[in-house]
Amino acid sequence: MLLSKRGFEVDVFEKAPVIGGRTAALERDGYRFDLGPTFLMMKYLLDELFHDAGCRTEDYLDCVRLDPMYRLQFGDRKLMVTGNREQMKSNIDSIFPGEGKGLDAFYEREAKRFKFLYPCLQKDYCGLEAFVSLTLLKAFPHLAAGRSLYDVLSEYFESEELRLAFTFQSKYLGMAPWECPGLFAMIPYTEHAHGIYHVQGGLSEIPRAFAKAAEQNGARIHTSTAVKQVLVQKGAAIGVQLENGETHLADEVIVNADFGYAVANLFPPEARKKWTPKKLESTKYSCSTFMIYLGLDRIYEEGEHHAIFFAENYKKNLEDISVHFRKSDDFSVYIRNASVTDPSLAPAGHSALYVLVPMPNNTSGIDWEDEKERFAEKVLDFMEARTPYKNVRQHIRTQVLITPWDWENKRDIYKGATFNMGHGLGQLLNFRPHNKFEDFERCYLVGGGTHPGSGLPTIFESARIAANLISKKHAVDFTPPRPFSEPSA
């Protein structure tokens, strides 16, 4: 979208019949589900990108701010999370007496951290000189180096459950809060301070909108057109070869495939320098997810748009996932009941329910083809026993399951790690695959496997970074990222 607006001739080659990848729509029997992401944070970044493309978000998307944002369920205790600061303090005090005051300290300190760290997400780290930039030097005191997200949030709240209410967001990165770097306190902060949005029709409407804007500026999008290999000659990408045998030459190649999959399958082995098979295998990867998409013949009005039901022993559950690579019977469940907000996702009076259970990636060796039906039944048992979705089985009209095995073997995601490689300090900034790929020239990376990392806003930012690098190389004018200022409500 950005490059076509700037006058570049752009061709997009997409293997699937629809664009979007993990942010595509899954449609079945009149029901429409988001395949992957369901939370839209930092909407102001989306607005900036459309503005840079000469467009307005509201001309392409109908975004609804959610309040309350989500429900968190700890056993028999329910916390409704809202972006209204005073109401949130009251909600906290009603369940965790005396702890509401910690929210004020959270807002004040984390606003400062966000102010200094957010500009770091907008820069590329293709060279070591980025580490001595004034932006990063100013941010350094706010990195919370050596401290986890859980450590940082423990400064504000005493209750274990309340700490989890502000640290579960580490799962957006496929990590446990005890291993997630403290700098990511900016994620719960931006949720509370800037809100969470739903896009009518699903978040899959976002890539569709990008495509529409790009095509209006002359980009050509080829769906059902798989790339077999990136062509590399004399240390530089020169185009792509398609599965159908066609060759398309280009001055620059941008790779939006899952990074691990691309290295293992799309890059010529002889062209790899840093990212050898050994390097790829030794990299740490995020967890995976077990998905159930349910088309129901009723709407559960008693269910919130977003809700998370925590495992009884959350820490042990996360250790099973990330340390021992095993599934357990004590698991957490995220449910999106978007039909209470968006009637377009299902036939009248029906609903499209999205159910996600964090699971180990395929390092586990679990035979999901053998296990998936039994595990799906356990999840449905959980829903009927511990959530508002009583008797959900009798209302199911269509059901789709996606396992970690499916993510890898049907969706081309390396090890089924749905949140890409891990986000430990050794795999951030310059230590993450570069936006300008380091193994050969004229190749750029976008998506969760490069800087700044996983999550829709950071993935969008990776696209702007790559577009700006290419524009700078070809002396094409562009608008640099704006200095951060708190957006208006």
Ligand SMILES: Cc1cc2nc3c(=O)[nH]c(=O)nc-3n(C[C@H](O)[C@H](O)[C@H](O)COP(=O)(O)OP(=O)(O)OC[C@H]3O[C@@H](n4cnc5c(N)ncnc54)[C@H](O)[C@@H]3O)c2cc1C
Second form
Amino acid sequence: MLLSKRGFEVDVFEKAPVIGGRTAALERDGYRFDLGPTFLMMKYLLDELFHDAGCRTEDYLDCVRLDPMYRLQFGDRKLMVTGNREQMKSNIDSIFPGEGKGLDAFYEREAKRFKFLYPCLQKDYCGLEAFVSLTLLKAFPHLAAGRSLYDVLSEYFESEELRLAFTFQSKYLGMAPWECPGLFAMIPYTEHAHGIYHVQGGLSEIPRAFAKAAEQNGARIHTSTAVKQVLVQKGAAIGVQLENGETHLADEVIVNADFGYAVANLFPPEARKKWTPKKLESTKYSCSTFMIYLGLDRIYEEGEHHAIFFAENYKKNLEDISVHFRKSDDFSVYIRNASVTDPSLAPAGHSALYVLVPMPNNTSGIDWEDEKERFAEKVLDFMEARTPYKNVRQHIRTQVLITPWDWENKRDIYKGATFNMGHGLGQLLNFRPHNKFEDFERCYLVGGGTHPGSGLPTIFESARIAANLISKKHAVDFTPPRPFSEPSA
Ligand SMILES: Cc1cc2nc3c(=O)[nH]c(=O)nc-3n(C[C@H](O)[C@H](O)[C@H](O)COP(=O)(O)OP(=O)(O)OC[C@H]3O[C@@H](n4cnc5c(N)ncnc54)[C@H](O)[C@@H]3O)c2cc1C
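Mind pulling up the form predicted together with the ligand next to the form predicted alone we just looked at?
Once more the chain from above appears, this time first in line as the rest of the complex follows.
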């Protein structure tokens, strides 16, 4: 979208029949689900990208700010989370007496961290100059080096459950709050300060809108057209060879496929220097997810748009996932009931329910083909017993399951690690695959397995960084990221 606006001739080759990857729509029997992302954060970033492509978000997408943002359920205690600061303080105090004041300290301290650290994620780290910048120097005191996200949030809140309410967001990166670097306190901050949005029709409307804007700017999008290999000659990419036998030559190649999968499958073995299969194996990966998408013949008005039901022993559940690589019987469940906000997702009076259970990636060796039906029944038992979705089985009209095995084998996600490689400090910034590929020239990388990391806002940044590097190389004008200022509510 950005490059076509700047006058580059762009061809997009997408293996799937629809655009969007993990952010595509899953349509079944009149129900429409988002395959992956359901929380849109930092919506102002989307506005910047559309603006840079010569468009306005509101001409393409109907974004709705959610209030309350989500329900968190710890055993029989329920916390409604809202971005309305005074209301949130009162919600906290009503369940965790005297703890509401911690929210003021959270806002005050974390606003500074966000302001100084976020611009560091917008840099490219392709050369040493990124490391000697004023931006990085100013950010240094806010790094929370050596402290986990859980440590950082423990400064504001005493209660264990409240600490979890502000740290479970590490799951968006596929990590536990105890292993997630403290700098990611930026995520709960941006949720509270800048809001969570739904897009009417589903978040899959976002890549569809990007594709539409790109085509309007002259890009050509070829769906159901898989790339077999990136062609490399004399240490530089020269184009792509397609599965259908055609060759497409280009001055620059941008790879958006899952990074681990691309290294293992799309780059010629002799061209791999730093990112060898051996290095891939020694890299740490995020968790995976077990998904159930349910088309129901009713709407559960009593179910919130977003709700998370924590395992009774959340810490053990997370250790099972990322330390022992095994299934827990005591698991956490996220349920998204978007039909309470958006009637377009299902036939009238019906609803499209999305259920996500964090699971180990395929390092676990679990035989999901054998396990999946049994595990789905356990999740349905959990829903009927511990969530507003009583008797849900009686209302199921359609059901789709996706397991960690499916993410890897049907959707080309390395090890089924849905949130890509882990986000420990040793795999961030310069240590994450650069947006200008290090192994050969004229090749750029975007997506969750590259800098700055997994999640919609960061993959948008990866795309902007790559587009700007290419524009700079070809002496084409572009707008760099704006200096951060708190967006108006
Ligand atoms: C279940 C789940 C829930 C999530 N929830 C959230 C959320 O609420 N909020 C949030 O911000 N993020 C969320 N995420 C993370 C977010 O979805 C990802 O960070 C992001 O979508 C990854 O985008 P990507 O471009 O890196 O990869 P993908 O979206 O996987 O895109 C890769 C594309 O490459 C294509 N491709 C692969 N191989 C080839 C080939 N050989 N030839 C041509 N094309 C090929 C694929 O078909 C795909 O379209 C979630 C992810 C999952 C899985």
